Structure formats: C-alpha cells, structure tokens
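In structure tokens, one chain follows: the form predicted alone.
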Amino acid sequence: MDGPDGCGKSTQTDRLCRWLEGQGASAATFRDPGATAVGEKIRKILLDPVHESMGADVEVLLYMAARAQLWKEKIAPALERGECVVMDRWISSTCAYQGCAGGFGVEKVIRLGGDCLERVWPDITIILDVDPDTAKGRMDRELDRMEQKGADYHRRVREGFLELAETVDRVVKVDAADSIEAVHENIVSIVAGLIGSEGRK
C-alpha cells in the first residue's frame, strides 16, 4: 500500500489486513522503514527535521538498507510460513519521493533496489492517490522533515506515483479522495480479482 502523504495509507493497511484474516488467511503487515530496531533507527533519521540537508541520493541508501534489513528479518520469515504480507510503502515511495520529487532518477532506484533487496516489486502495488490539498488537511499533526518538504516537491512526488501506476506492471491506482469504505472495497476488489488469478495457475 503507498501513496503521497495523508492518503490514508495506514488505515486501508489496516482494513485490509483485517480482510485477509476474515478471509481465513494469515496476515502480516510492517511499516517501511521501521518494523526492525535497525529500521526504526534509520527511520529516525530519515524523518527528523534536524537533518535538513540531507540530500536525495542519502535518502535512497538509508531507505533501501532499511528495506534490506525488513526483508531479512520480517518478511521473508512471514512468507516462509505462507503469511500474507501488507506493507506500508515499499520501493514505490522511493521511486516517487527520491527517484522523482528529489531528483535521484527512477531509474537509479529500481536498479539499486535489484541490487540490494531479494524481491523489488511485491505481488501487488496499490497507490492511493489524492491531491496535495485533500492530502494537507488530511494531516492535523506535528509534520515530519519528509512532510515538511514544500507544495511543489509534493505535487512531484504524486506525479512519480502515478506515473508507476501508468509503466510498472502490477501497480495500480485507487481514488483515495473518496469514503474509507469505498476505498477499502476497491482495494479489496483487486486484492481478490489477484488471489483468483494466483489460484487459477
């Protein structure tokens, strides 16, 4: 599950992992980065507004080595022992945030992201798309160094998601604009339109 900041990421990851498990499956979500004392260390980091000038190309090698860590120590046991796995942001974030909005190249991501993780793209990328100013009042919060960045880096980092939904197989969008219940339905309908295609191979 991904998207800009304030698409509601976190509460559709919720839902639908309370789906899977009504479903009778097992179900096991993370936050990247975090999820592992390493990640949460780098994420730390990462989102304090202390460490203003960190540039594009640092985000990408703090990211992807907390990704790294997640996949060795949550998610690969997880899918060993046939769990479903829901995540909150994978690489999709950092192709929109770094590779687009910060400049890095999408391109760079992907190809560091085959370097360093087992797996690149997961089963199924949901992005959860809103606009900046739907996305903004959406979060009655202290914001963190990511979310403080400017209305222009944001409209970028939108348009890199979109983009991934238009070029990248498996990556799809989903009007987040709408109710939390008519969300979670379309996500919900994609999720079992792909469990029905794995099922039928």
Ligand code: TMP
Contents of the next structure:
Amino acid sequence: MDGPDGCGKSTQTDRLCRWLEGQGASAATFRDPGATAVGEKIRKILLDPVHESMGADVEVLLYMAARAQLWKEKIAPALERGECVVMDRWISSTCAYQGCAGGFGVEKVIRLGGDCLERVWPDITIILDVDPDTAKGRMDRELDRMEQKGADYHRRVREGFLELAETVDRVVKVDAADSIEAVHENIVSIVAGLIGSEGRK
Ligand code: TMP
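Complement to the form predicted alone: the form predicted in complex with this ligand:
Every component of the complex follows; first up is the chain already shown.
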C-alpha cells in the first residue's frame, strides 16, 4: 500500500489486514522504513529534520538498506509461514519520492532495487491517490523531514506515483479522496481479484 503523505494508507492497510483475516488468511503488516531494530534507527535518521542537507542519493541508499533488512528479518519468514504480507510503503515510494521528486531517477531506483533486494515488486502495489489539499488536511501534526519538503516536491511525488501506476505492471491507482469505506471496498475488490486469479493458475 503506497501513496503520498496524507493519502490514508495506514488506515487502509489496517482495514485490508482485518479483511484478509476475515477471509481466513493470516496477515502480517510492516511499515517501510522500520519494523526491525536497524530499520527503525535508519527511519529516525531519515525523518529527523536536523538532517536537512541529506541528498536524494543518500536517502535512496538508506531507504534501500532498511528495506533489505526488513525483507530478511520479517517479510521472508512471514511469507515462508504462508502469511499474506501487506506493506505500508515499499520501493514504489523510493521511485516517487527520491526517483521522481528528488531527481535521482526512477530507472536507477529500480535497478538498485534489483541489485540489493530479493524481491523488487509485490504481487500488487496499490497507490492511494489524493490531491494535495485533501492530503494536507489529513496531516494535522508536526511534520517530519520528508513531509517538510514543500508543495512542489510533493506535487512531483504524486506525479511519480501516477506515472508508476501507468507504466509498471501490477501497480494500480485507487482514488483515495473518497470515504474510508469506499476506498476500502475498492481495495478489497482489487485484492479479491488478485487472489481469484492466483487461485485459477
Ligand atoms: P511514513 O510516514 O508513511 O511511514 O513514511 C515515512 C516518510 O518517508 C514519508 O514521508 C515517505 C518517505 N519515504 C521516502 O521518501 N522514500 C521511501 O522509499 C519510503 C519508503 C518512504
């Protein structure tokens, strides 16, 4: 589950996990970056407004490092146990934030992901698309270093996500300006379709 800050993905991730469990599946969810001791420390470095001078290249390497650790320590074991893993962000974020908005280059992010991740893309990536005004209204709290980057940066983040949904297989866009319930229903129909098509293979 991915999208610009304020798109509501944490709420929707929780709802999706509860729905999966209601279907009899075990669902595990992890936030990226984070969920491991190494990842949480990297997250702190990345989001601390004190590190104002950090460049997009350094961000890419840190996000990717946290992700590699998360895969090894949490995601791979959960998949081996047969659980459904619902990620709160993944490489699609690095593509949109650092690759597109930060100017590092989306292709370079994907190439680097291929070199250091065992799994680059999930079975499905759902991009919760939201306009900047709606997103802003949902972020009524102190902003972290990435959230503080300004309106122009965040406009490019959104463009980056939309571009991925148009160009990358199994990346789909959902309109997240709707009510929580309507967005959830939309997500469920996508995931149910995916489970159905996997079952038929
Ligand atoms: P979160 O608050 O949704 O957990 O994400 C942390 C922040 O990090 C958020 O502003 C998005 C940003 N981010 C990136 O810039 N690149 C990435 O690869 C990831 C995963 C998150």
